[in-house]
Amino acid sequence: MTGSSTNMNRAMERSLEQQWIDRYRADHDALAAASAPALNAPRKAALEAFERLGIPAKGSGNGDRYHYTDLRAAFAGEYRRATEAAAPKGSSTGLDCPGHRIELSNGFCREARLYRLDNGVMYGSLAAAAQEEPQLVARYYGELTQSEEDAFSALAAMWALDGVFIYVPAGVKEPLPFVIESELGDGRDLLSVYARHLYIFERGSAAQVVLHHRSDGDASSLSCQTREVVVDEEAHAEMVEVYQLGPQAVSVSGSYVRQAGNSRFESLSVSLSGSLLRHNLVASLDGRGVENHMNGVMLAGGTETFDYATDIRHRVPDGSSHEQFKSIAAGDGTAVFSGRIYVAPDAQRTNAYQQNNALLLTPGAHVDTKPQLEIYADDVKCSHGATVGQLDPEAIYYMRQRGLSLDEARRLQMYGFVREVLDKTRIEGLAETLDRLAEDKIDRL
């Protein structure tokens, strides 16, 4: 009986993948007809990868990347696939940030066009770019994800019809940031959203990108999106990503960055709300003199789960990386950080730093943290660390002696804890907005 029960459980587990495979095969012809060849090219290989990998189960059987969070439960619903942008809402709740604005709704650009600036910059719909610039898109699309053994990246490649495309040509320093307002949901339950995004920063260019993910209401939704970022030699790119999703919204995303020599890439991820937010952040440092800064903040309350898995890969000598994530968990909220720094055998003189700090506010809150170093070179300077603690009672006592209430003292300490990371952005005026959003969330923890 034990063997029969085990086989039955395995069959039931596998049936979840088969449901997704059957849905994709039913949609395949419509997807192919609606897409340019560049977007269709990786679909077959992506399906094969998903069939081989399956949706990872929670636990050590899938290594460190999917050890802590149960993602299978999030994929168990009878989801409807988004086939177009939702009707626009009457008022905007976007970030107060000037720039080149792109409105994304359920994985589709509201303006299905490619904008062109006088300096050669192009931005807008990936689907439009694949039609108008097929050689440029085909050169990069899928290049950074095809070697990744990841089921969710495969799902995004299977279903995506659109996304955001940004191209900054060699030597161009674009003064205004690209501001992407991404809405999720259509007011009804069990909506699934897929998108692929491609950002190309050529040699010696510079640009900034701001992404704001938001959803309204209590409808359940599932978003599966993948971003590829190419940072060429001596280019400088900065990306800030903010999540404000509804209480039944699930987001599973991946960012894959490749840096060439003497380039600099800075990222800041801020998770403020959502049922389950899972992020894979991968950076491949492929040239000498590369500099990477990867930072994040998680503020999880209620029953929210925020999970970041980072992977910084030093492949050549003379590269540096600096990684700092801070999280606060309250109520029954969960914050997860699993980070790896890999140093290849020939990557001598690597300088890498990784730090994760977390605060637990309530008995029901939960934090998992696992910073890791995997070093195969001997002439390196690498360090990592993690702390999980509570608010400092002595600091709270000190503030109360100076007239602050207990709640005010607690809020001030939490705000100071995360502000160090939030203020790392160089985008004009954005740090103040992030501070305000963090304060609002902290008030509700």
Given for the second form:
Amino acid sequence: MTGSSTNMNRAMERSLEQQWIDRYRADHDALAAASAPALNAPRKAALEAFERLGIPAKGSGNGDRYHYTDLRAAFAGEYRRATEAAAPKGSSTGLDCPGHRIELSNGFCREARLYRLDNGVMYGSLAAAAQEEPQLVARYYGELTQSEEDAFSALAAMWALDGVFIYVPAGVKEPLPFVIESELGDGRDLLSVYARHLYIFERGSAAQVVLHHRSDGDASSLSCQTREVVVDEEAHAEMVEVYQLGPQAVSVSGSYVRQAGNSRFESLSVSLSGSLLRHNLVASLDGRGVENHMNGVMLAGGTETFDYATDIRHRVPDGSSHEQFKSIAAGDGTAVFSGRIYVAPDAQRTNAYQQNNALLLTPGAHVDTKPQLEIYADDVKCSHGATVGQLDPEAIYYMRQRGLSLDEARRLQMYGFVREVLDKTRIEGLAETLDRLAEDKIDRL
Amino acid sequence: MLEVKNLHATVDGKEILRGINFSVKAGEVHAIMGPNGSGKSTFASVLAGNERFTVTEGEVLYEGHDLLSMSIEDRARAGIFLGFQYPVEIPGVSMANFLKVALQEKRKYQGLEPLSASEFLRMMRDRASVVELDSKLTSRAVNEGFSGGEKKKNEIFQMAMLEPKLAILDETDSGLDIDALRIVGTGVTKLKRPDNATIVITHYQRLLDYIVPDYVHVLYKGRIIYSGDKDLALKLEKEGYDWLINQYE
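Moving from the form predicted alone, what structure would you give for the form predicted together with its partner chain?
Below is the whole assembly, all chains and molecules, this chain first.
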């Protein structure tokens, strides 16, 4: 990720932040001209926030939310901005999952339109939605992203021109999942990609979303994306996300979920490949009787770094949250989990559970795990657990005694380790696909 | 089938087996009894190839081959089965998948064609009935959440699937209630054939009511100090080991 030597010298004279600010100022007019008012509205405040926050260094900033992973190095480089979708490729390497398909390339919907179903569901391009449904978009857009508290969320707000919009009206139980195939890269190095996504699940609705992030080739890229998910009262939403990025791809993403009373939200995020994948998963449990499930799997080999920071905010009584993250680190790979649980003073009878189990396969591999509990209510059930270990030699002996080779026994044990989490998805046929993708990656660890 | 000569083995530098001589022919059932700490489980583990133990002296011939130079999995594929005293839980690995891989590996080793999916399923159903194992358990993860009795039945179910030449059952009766004991005992007896053999390691005579041994051996301080027929087990049950130990020391 280096530019020419002149670029490097010039870059060295300015701070990293100043380079990004200058880049934004150069782009500002073009961005403003290309967007609907709703997308332009937060750009100025986001820029100011970015100027104030800066890109957090390892071990500092944002209340230690960026403690373990060095993101500054990933942001050093003369990045160019993606301005349109890349030319489509002939062959499809998407997930085999039937549903309403939405194709994104470098943060832009390939079809710049909003689809409308007979039941009132709308889905497609956020830019199109901002034109066609300005009031609906403006009502929710930017409410949850914290673009004034998080530098990467700010970057996404500053530059985003498009993303995915999904709207499921009150009472509608959409039978087919929304399947988003998101490609990164245009074949050349130092591409930066920004997008913002907005999903609105109204009262009593039900929906499933599958996201597949893929890189086109080995060129270096940097992606900053945020997603806002509004889950109204008694709505049920499930979201599964798979990252399958190339060896030079960096992704920083934020998922911001707000749940109203008696709603249920389940998410599963699977990091299969990429140079550096950082995920901020934030859920605000704003209504009584809310159920939140956040699950994840990291399979880090080579020099890959996968870093999940979750933040569950129990704001009112009678909510429950369940987090289960499993990681395997091999080679010189790194897997990080830091999980914050906040329980507000009057959020009585909260039930919060958090678990992170990691397998460390090689001396060069690295695992960090940090629970962070901030509990201000007194009638709370809150438990967390973390384990970092090796494969179980007893289980391997047992399997070999039945005729499996050492290698098979190790692999089967790793498959089983992550399958517990992958099989939580209820989207039809998806668990088998996830198992297969995870097994392919484990075989290459 | 099995010829053990002057077998010595250590764990963490401590000698547990101190010169075992022992042989098994096809069609035979041998019971190995003895007080706690006499080396019974170690003997079973060494035969299976458990890497925690180091063989320091002696040799073991299995069907004429040097067993001790074979890997754990090759011993298994060549027909040695160890019924574990404490069957291991393997989260996320289904019984069906585990047994499928195990069976195909064994068939490959023996130069046989792989079983088709339907043949395998039929075989699973069939063999589960030998030990009255709830067929729902075969779709669950290996031993996970199984009761003590289910785990032991599951060991015998795996034995029925893998059709070993030499089965070594390490305290399969421990922790079993009367019904489970009967099911496990009669299950093993149903699997008995003229071309296979069984070594039953046990503390108690009661399992031997179902699995009637041709020979009973007493292991003490890492050696077989006495061998007899099935009546020896009855005598040991009544009188304990002291009379033998006194005689030995």
